[in-house]
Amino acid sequence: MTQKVARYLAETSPATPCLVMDVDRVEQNFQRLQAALPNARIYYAVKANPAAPILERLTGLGSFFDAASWQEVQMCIAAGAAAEHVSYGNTIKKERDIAAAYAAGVRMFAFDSEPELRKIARAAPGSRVYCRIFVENEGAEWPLSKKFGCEADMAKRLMVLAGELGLDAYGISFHVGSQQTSSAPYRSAIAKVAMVFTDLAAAGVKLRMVNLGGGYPVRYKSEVPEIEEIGAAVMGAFAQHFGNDLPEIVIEPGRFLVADAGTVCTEVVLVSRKGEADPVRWVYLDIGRFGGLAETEGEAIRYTLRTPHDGTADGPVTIAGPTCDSVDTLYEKSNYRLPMALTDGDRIEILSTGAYVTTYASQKFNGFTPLEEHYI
């Protein structure tokens, strides 16, 4: 939690639950992001956390934006990014958002098949295309593996069609899965699209961008690679693999940019146990699963708490969040502890929840309203 957000939380303490976002850590994340990969070119990934305060900030600094749905394009072009600064990244779309998107100026889109790419031909002629593949997702606590790409054959066999059917066929895209932990995955990925590459120019098919897509982590309750260690792994697997050769390299980050610029401010709703001698307390906050802390699903995003009676004696907790629904219990198989003296009413700081959070929120799912955001 940065110095500015915990001044805030201290000195207003808004109704909970809440989300606080410190804005100029985003704008510090965007430039140490820009210092470990300074040959990549950055399309923030809308989805992460479409706020227009951080949309503004990140169009001042020059990002370029990775948009998921036609509504997104129409975010980043009201907070002031140029349209031709937008990638519609989304494999999956209808064919009249693409044209609106196409109308207002955009010009680089995402396929990962046959049909998509025709309809990108129908309704956007003669724009970049680029081609996503599978790729490993191993290490990755959020994998992204089966529901996007194609297989590096069909790649080649559709990035050949698209210049027949009139358009640019830009590039090769991949994603190693959110919060991902290791280098490695990048490193095989590069290799993988540098043969893609070498294929297609033997075909007379002159490919121009790698998109590294995101990934890179964050640290939540476990220690992860800094960014300029997997910087240096990914400009190293570039220049073994493509030498002095180098194509135009594009980065989607989301959540390491916004994550641990945001805290959740959380209220204690009840503390109780499910049997005289169960040494496990049940800990229920204001906000769950259906709040927007949806990355707990599986326990995959372990978020960092801090209570008002840290280190003080403690023991084991299953957190759960308010609805009357038994999916909303966030962790029960993590090993949290949290202090023996919680009660309601008390509140808790959810570390690093600057990403993913406000736009999983549902819509007053057992009449609870949406949290709280305060950009700052």
Contents of the next structure:
Protein chains: 2
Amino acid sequence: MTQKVARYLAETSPATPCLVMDVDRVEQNFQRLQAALPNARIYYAVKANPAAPILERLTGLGSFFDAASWQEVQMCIAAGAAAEHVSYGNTIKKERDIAAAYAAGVRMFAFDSEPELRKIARAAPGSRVYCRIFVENEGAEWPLSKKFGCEADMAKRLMVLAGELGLDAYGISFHVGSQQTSSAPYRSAIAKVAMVFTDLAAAGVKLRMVNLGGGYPVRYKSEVPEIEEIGAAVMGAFAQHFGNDLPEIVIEPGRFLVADAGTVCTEVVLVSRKGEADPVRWVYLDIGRFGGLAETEGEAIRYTLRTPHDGTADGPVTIAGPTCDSVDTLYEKSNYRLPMALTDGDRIEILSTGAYVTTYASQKFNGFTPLEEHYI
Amino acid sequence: MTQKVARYLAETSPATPCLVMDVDRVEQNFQRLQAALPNARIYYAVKANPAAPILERLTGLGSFFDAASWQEVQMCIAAGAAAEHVSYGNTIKKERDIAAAYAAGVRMFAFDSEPELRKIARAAPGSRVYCRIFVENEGAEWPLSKKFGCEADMAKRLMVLAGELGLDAYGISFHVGSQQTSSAPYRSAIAKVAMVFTDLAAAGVKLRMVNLGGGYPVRYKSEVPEIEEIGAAVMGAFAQHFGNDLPEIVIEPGRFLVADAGTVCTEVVLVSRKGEADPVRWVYLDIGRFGGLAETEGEAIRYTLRTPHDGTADGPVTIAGPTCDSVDTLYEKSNYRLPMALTDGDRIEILSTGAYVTTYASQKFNGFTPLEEHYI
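Swap state to the form predicted in complex with a further copy of the same chain from the form predicted on its own:
What follows is the whole complex; the chain from before opens it.
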């Protein structure tokens, strides 16, 4: 938690649940990432947090943007971004949304299948396109399935087709999984992309761009590698596989830019036991999986909690949200411990919650309204 | 899908994704459930779908209401329900929300722990209270954890305490799990509750109410027992364990009243393959887990889909939502098949989606706005 957030919480004691974001920290993260990967162009993954103060700050810093939908394209433009600095990066798009983005000036689109490529050719003629391919994502705390991407052989055929359809066959993208804590998947993915580049050059198609996606890790409860270490590994892999003929490099950080800029403040609703001699207390908060903490599904993302009683005697707890849904349980198997003194009405701070919280929040599950957002 | 919904979809072709609800069907379900359990008082579980047209119709039918939050209490009152017909059934409540509900006239509260009971005693003096106990929920398609309820021994101590705190020790509740397809858990639960009644009578506390919760199953892809069969098993168990001294019986149906009254209409965004020879197509819809179909988590609830090409040749598919999140995949392991002719732009109807869809919908994940709702 940044000092600015701590001061804001202490001085204003906002109603819970809420998210308080330090926009200056977003700027610091942007600068640090740019320094770690100086050859890369940053496209902020808007889906991580689309709040206008963040988009406006990043626009001022010269950031480009990765939009998941036509609505996100509009948010970027409303925040002052030039449409040509926005990539429509979802491989699943309605044709009329592609057309709307094209009409607004967007000229860069992702795909991973022939039907999608043909939609782009019809609705956004002449645009730059890049194809997402499968890569390994072992080591990711929030791994990916086969939902996105295609086999490299298919990608090669489709990039040839892209040129035939009058599109600009721009490059290849991949994603090593979110909260990726190993640099090995980047190295093997870059090697794979280099082979695609070589094969396509032999077929007369000269690609120019590699899009590394996002996934740069943020420290939650466990240590993660520093971004400088990942950046060095990535640039080493590019030098190894591309030599002096480096492509344009695109990265799409979301979590890395915004996660540690945000703190969720929540109130303890109840602390109870299920039997007279039960050693484990249940701690119920006024935010849960359906209030925005969706990434606790499967206890994948393990946030750090701060309480007013930290440093006093603690004991094992199960932590759950406030709704009448048993799935709305945050941590049951991750060995969380909280102070024995914790009681209802206490306020808890959940650290590094600036990413993927406000947007996931359900609109009204159990009648609860989404958390308030404070950008400072 | 009711004829009224089918006609509305055909005539108005509403923008997707959307939910169309036949409120008359809700009324039919209410009457059928009341006939199957004539001794039970129905408290509609508002969380299943809190739309005003539903609450208003049910108010007119004499339904009572089970509210999960102070906000849901207010929705019931706004729909014309008498406050004394509303039970505040969440065992996790802020004390100020209990006080607000009490001030509005609510006099029935759930609890499953001593701290919660003491909150109710302070904030809602003299109210009727019921304690939720653990029971088995084997056979439920959406089972429950230990998030709610307590051991029976603790419940007995707390019901004695309730009287000492000036509350009306009203009864015991349990929940056999949502979409429960066996009547056996009801029978064993009623036997367990009867023992609690007996033990407490010996301690001088005369309980008067048994709350069976909800969980009454709805037909999705698989057959489920008829409600009349479950009703007969439940009433048989009451006769066996309570004899002529039947308690008041409360039931809290949610899904049963609203699920099959609703149809989600969605548009196919993309049909693709991941490799040239891949036998499985990926079908991407404009609604997914974060657009409201949250109960497809773990492929727990398997909805029936209708397409314009039904009856023609089909093949295996994986079905996913439109967001850039690989977790937003509906069915990958449940052997869904859809017509080979299916293509982007086709409209698909997802049947029996009137429960737990609109409220779960994320407010803006990936920039997508929640589905439209039509009550006819």
